[in-house]
Structure formats: structure tokens, C-alpha cells
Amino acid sequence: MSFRYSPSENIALLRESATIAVSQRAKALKAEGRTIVDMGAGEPDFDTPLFIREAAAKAMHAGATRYTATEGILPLREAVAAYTRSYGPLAADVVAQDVVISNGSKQSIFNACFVLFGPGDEVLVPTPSWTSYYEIVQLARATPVEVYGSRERDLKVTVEDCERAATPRTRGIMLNSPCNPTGAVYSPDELRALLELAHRRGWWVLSDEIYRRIAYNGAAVSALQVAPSRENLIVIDGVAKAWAMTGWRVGWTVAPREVTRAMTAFQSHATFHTAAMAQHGAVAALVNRDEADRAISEMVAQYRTRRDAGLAVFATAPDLPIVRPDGAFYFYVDVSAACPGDPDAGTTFAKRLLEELGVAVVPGVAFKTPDWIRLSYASPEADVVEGVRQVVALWSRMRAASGSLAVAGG
């Protein structure tokens, strides 16, 4: 008997991560000898601060190589709880028992979606959003509902936008500020209004705050600083972005106790726990506040310099629409004018940009906005300037060519 693989219903709607696909294509071109400016992956290009690496190495040599508790080692959960309590009065009662450590914030989001949502449930996803939100909600057998914000508000959503998209089946909302892919940051009042709506309507809130420390007008506000209550709130964070610890795979949730117990039970049958030495490195990252704050401030200052250098190049093409990023490390650019009539202008533009000019970016279709592209400026300043320069140059050429064709056709 011959066997042929047929995907199960669990993954029937699953798509490959577009950001990973871009990164793989860029690496393949580099292997062929091409010079590639990679502005695709959202990964800090800085080394993890030395004091964190040294702490992890010390723990490893001291024997931190065995299984840990499913929910994470107690010192790390206590460090996360203490870090969270600094947010203010609403977080004052957070303790280690409210924390689950996972293999990166992506697993934290998956854990939360899997224990909170299921068939028949709808989850509002402000769009554009990180590509995995939609896939994770679907893997939980729930339905992601795209909620679009206006260009005038830097694509951020409002209470009115969410109310229009809500139905009796709405059970939750995904929030992310600073936003991936736009770099937009919700103000305290904007975030408070969304959290009050969710509390009033009985929705769970998943607040992904992985970029919170990477902001250019002071730290972005946490949901825990403006929410009316913690009873429907799951805060997701981790050390990947701000501490430049992407490969360490340490993320966490702070959630109501019954949700924490459910996520711990689920994780015990999935990945069990995060690597022991990585957890000890994360303890150092959170406990050594002064060293960590200095390292993060230095990295954020460099991101700001790169952002400003890129914005200066974008300013040479004032008709090219972009979202001015106040956080994270992304430019989000509308390239539809270069591809009039193309339903997937971002993909068309991104392919030409990579194949012809050697600049890798992520097409906006990954974030449910196919007219756009995302550029990461977590790269050396010279690469950022060169990448943006090539984007502007290609957009100008393609727009001019499309205009010429329109005239000729007319």
C-alpha cells in the first residue's frame, strides 16, 4: 500500500511565515555571491549584553543543564513579577504564580490563544499586525477578524473600528504597541479606550508588549498601566527584542491565576520548559536593572539614529506614503502607486527590489495589507540608508514607468 500525505484539518489554513521566507531567499542569494542588504527579519543586530551572557555561562557551569519546572524557574518568575509590579498600582499584586515562562513570546501567545479560544470564537486583530497572530488564532480553531485602522491614525484602530467588526461571537482582541509592522505607538488614552471596551464587552485581551522598551518618546505604555482591571488581561513580553536575546527563546505571560494554571498544564504537554541556562540569563537581564537600562538605552539610541537617517532619505520622495515609526524598528511603506491596478503591489515591488537591487524587505500581504512593504532598520546605519535609497529609487522609476504606460495607453 502506498501512502500520500494529506494535511490534517489542524493546519489546513496554515501558511509559511512570510518574514522567514524572505530571510531564506536573502540567504540563498548571499550564498550565490550576491551582496544583499537584508531589511527583512525583525531581529536586533546587537550582541546580547555581556553581563547576561556571563550569567548564563556561569549557571551552565554550575549545573543549570537539567529539567526545570514547566512554568519556569522560580527566580525568573519572581524577577518577571517584580519587573511587572513596577508598572503601577494595577500590577501591585502580581507574584510568581501569575507568570509562565515559555520558549519566546510567540509560544506565550500560542499558549494563551489555545487555552482561551476555540471553534466558533472570533478574535479581533488590529490590522496590519504581525503575521503569526492570524495563524496562531486559526491553529486554536478560532477565527481571526481583521480590524483596519485609518491612514490618518497611522493604521491604529479605534473603539469604533472594533465595535464595527465585533459580533456576538467575539471573544477576544489582540493588541500590540509599539506595533509590528508599522512602528506606531498607541497613546495612553488610545490604549485605555480599547481596554475599557474589551472589559465592558467581556473580551479577553492579549497585549503583546515585546517592543515596549523600544520607543523614541519615552517607554510605550503597558496595558497594565491603563486597563480598568487585570481579570481579562494577558500581558505577553520577553527578552528577545529590547535585550537583543532573540536566540535565547525566553518569553512570558502575566495573567489571571486560572489562565496561568491552564497555560502551564498545556505547556507541560507541548514543549515542557525553556532551556535552563537561557532562563538564568533572563534572570540577569531583569535583576540587573542599571546595567540592563544602560544597554537598552544605547541600543534604542542607535535605532533612533538609524530611523532618522532612513526618514531623511524618505523625505526626498514626499509623495511616498509611510508610517512614521515612534517605536520598534520598522518602516511601513505604501508602494501601490508604483504598481497601479496590482492587487498585490507589495509582493511585486519586494520581488523586484530583492532580485534586481539586492534589498530584502517583507511584502505587506504578510500583514494583510498587500499594498505595503515592511523594512527593518535593525541593521547598520549604512545598510539602512542604502536600503531606503534603493526603495525610493525603484518606487520612483516604477511610478514614472506606470505613468508613461498610462499616457501611451490613453
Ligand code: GLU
Second form
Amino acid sequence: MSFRYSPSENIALLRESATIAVSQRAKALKAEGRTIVDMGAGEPDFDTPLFIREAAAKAMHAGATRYTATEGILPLREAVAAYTRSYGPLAADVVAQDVVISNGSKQSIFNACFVLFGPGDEVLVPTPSWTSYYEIVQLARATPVEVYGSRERDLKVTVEDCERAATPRTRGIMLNSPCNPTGAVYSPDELRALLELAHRRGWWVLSDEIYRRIAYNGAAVSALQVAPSRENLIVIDGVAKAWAMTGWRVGWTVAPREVTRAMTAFQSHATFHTAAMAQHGAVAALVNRDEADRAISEMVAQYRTRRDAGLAVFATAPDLPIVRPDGAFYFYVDVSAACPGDPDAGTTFAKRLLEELGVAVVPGVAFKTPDWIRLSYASPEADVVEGVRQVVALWSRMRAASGSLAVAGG
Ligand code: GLU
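We have the form predicted alone; now please give the form predicted together with this ligand.
The next block holds the full complex; its first chain is the one shown before.
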């Protein structure tokens, strides 16, 4: 008997995560001895603050090594609820029973999509968006519907954009501010308008707020601060980005009770729960507000310095279109003028950038906008400046070459 693998129907449309693939390729090249400026994965380069690491180590030594509740340890769910209540009146009744702790906010999004959407359902995805939204919606056998934001609005979507894309099958919308991959931040009014639309139309809202604390004009607004109600609202957050805790895998949802119950049941068969000691670390991260706020402010100040340093280099190429990021830690850059006629300019450009110049970035095709590339500036300032310099130099070179070819050919 010989076996030949053929993918199940569940993963018929599945593509590997491009953000993760790029960072692994960068690591492999580094292991071969090449000098690589890694602006691929969106991963803070800071260490998790010491007080959090110490709390987790202490908990582990005290015996936090066993199974926990599926939905997470009560002190962590209480800490998340208290943190969320501080958002304001709409969140005033959030309690531990509204919270599920998962293995990173990626799993929280997966849980939510899986229990809310299914075959025949359409989910609006403001585009560009993080690569995994499209894949996760598809894994739930629903259809992600790309809603493109206009350049004048930093690729953010409006109510009109969403209304044009909606059909009677629309069941939900993904929101993400600050946005991965653009760094654009929705104003309170912009977000409120989208939330009102979703409420009016009976759509579930998944608001991914993982970058909320990383914003350069004060914390970005949470959906819980401007929504008309939280009956259709699933807020997703976690400690990975703002607290520099990517490897801990602690994310959460704050959701209506029935949805929370369904996600808990689903998770009880999937991963059960996230690591006990990681949950204790996350308790420390949320409960020690002052210490955490200080650590986050210091990191955000450094992201801002790096952003400004990168923007100063971009300013030397005023024709190169970029989104000016007000949050998260990404530059989103339209490189299509370097590859005229290429339907996947971002990939062509990113390949040359990595193989010839040793700078890793993510092609925009992963975010359904193939003319673009994403650079993460969660790296030391010198790397950010060097990476952006190489992007600008390669773009100028390729654009000039394609211009002279066009002239020669014409
Ligand atoms: N969210 C980060 C990114 O967009 C980390 C990798 C991933 O899970 O996609 O790069």
C-alpha cells in the first residue's frame, strides 16, 4: 500500500503565512552567515519587561505547571476585564465571564471566526489587512470580501466602501486600528461610523486591537469607546506587541456571553488553554499598571524615533508613495513604479531586495495589495535607516532602468 497525500477540502485554499515565511527565510540566510536587515515579521525586538518575566518564573516555581481552565486562569480573566473596564462606560459591565484567554490573538481571531461564520457567510475585510484574516475566514469556510480603502484615506475604508461591498450574505466585518500592514489609525469618528453601520446591518464586528497601545498621537481609540453597543462586538487583544511578549502566546477576546461560551467549547477541543506560566506573566503585565505603562511608553517612544528616522529617509524620494504611519510599527510602500506592468510588483521587488541587498520585507500580495511592500520598523534604528535606504535606492534604480527600457523599447 502506498500513500499519497492530497490536501483535505478544509485547506483547499490555504496558503502559508507570508509574514512568518519571510522572517524564517531571513533567519535561514543569517544562519548561512549573510548579514540581513530583517524588516519582515512584525515582532518587537525588545525583551519582555523584567517584572513580567520574574512573575512568570515565580509562578512556575510555585507550581503553575499544570492544566488550567480552558478559558484561562481566573486572575488573568479578571485582570483583562478590569483593564477593559477602564475604557469607559460601554465596557463598565465587562467581567471575567466575558473573557477567553487563547494562544495569542491569532487564536482568538480563529476562535471568533470559527464560531460566528460558516459556509455561505461573507465577512468584510478592509484591505489591505493582515494576511491571516483572509485565511482564517476561509478556514471557517466563509468568504472574505476585500473592501479596498482609498489612497487619499491612507487605505482606510469608509462606510460607503463597506456598503458597496455588502450583500445579504454579509455576516461580519474585521476591524484593525492601528492597521497591520499600513500603520494607519482610524479616528474616533471614522471608527464610530463603521461600528454604527455594522450594528444597523446586524453584522458581527471583530475588532483586532493588538496595536492599540502603539500609537503616536496617544493610544488609538478602542471599538469599546465608540460603539453603539457591545452586543455584536468581539474585541481581540493580547500582550504580544505592546508588552513585547510575542513568544508567550497570550491573547484574549472580550465578547458577548453566548459567543464566549461557544469559543470556550471550541477551544476546549483545539488547544485547551495557553501555558500556565505564560498566563501568570500576563497577569503581572496587566495588574502592575504603572510599571507596564512606563515600559510601554519607553518602547513606543523608541518606535516613534525609528519611524521618524525612516520617514526622513523616505522624504529623500518624494515620488515613492507610502502611508504615513500613526501607529503599529510598519511602513507600507507602493513600489509598482519600479516594476511597470508587473502584476506582483511587491514580490518581484522584495525578492531582489532580499537576495541582492539583504533586506527582508513582506510583499504586499500577502495583504491583497500586490503593488506594495511592508517594512517592519520594530528593529534597531540603524537597521531601520539602512533598510529604508536600500528600499529607496533599489526603487530609484529599478524605476530609472524601467524608464530607460521603456524609452529604448518605444
Ligand atoms: N503579526 C505579525 C506580522 O504581521 C507576526 C507574524 C504573524 O503572525 O503574522 O508580521
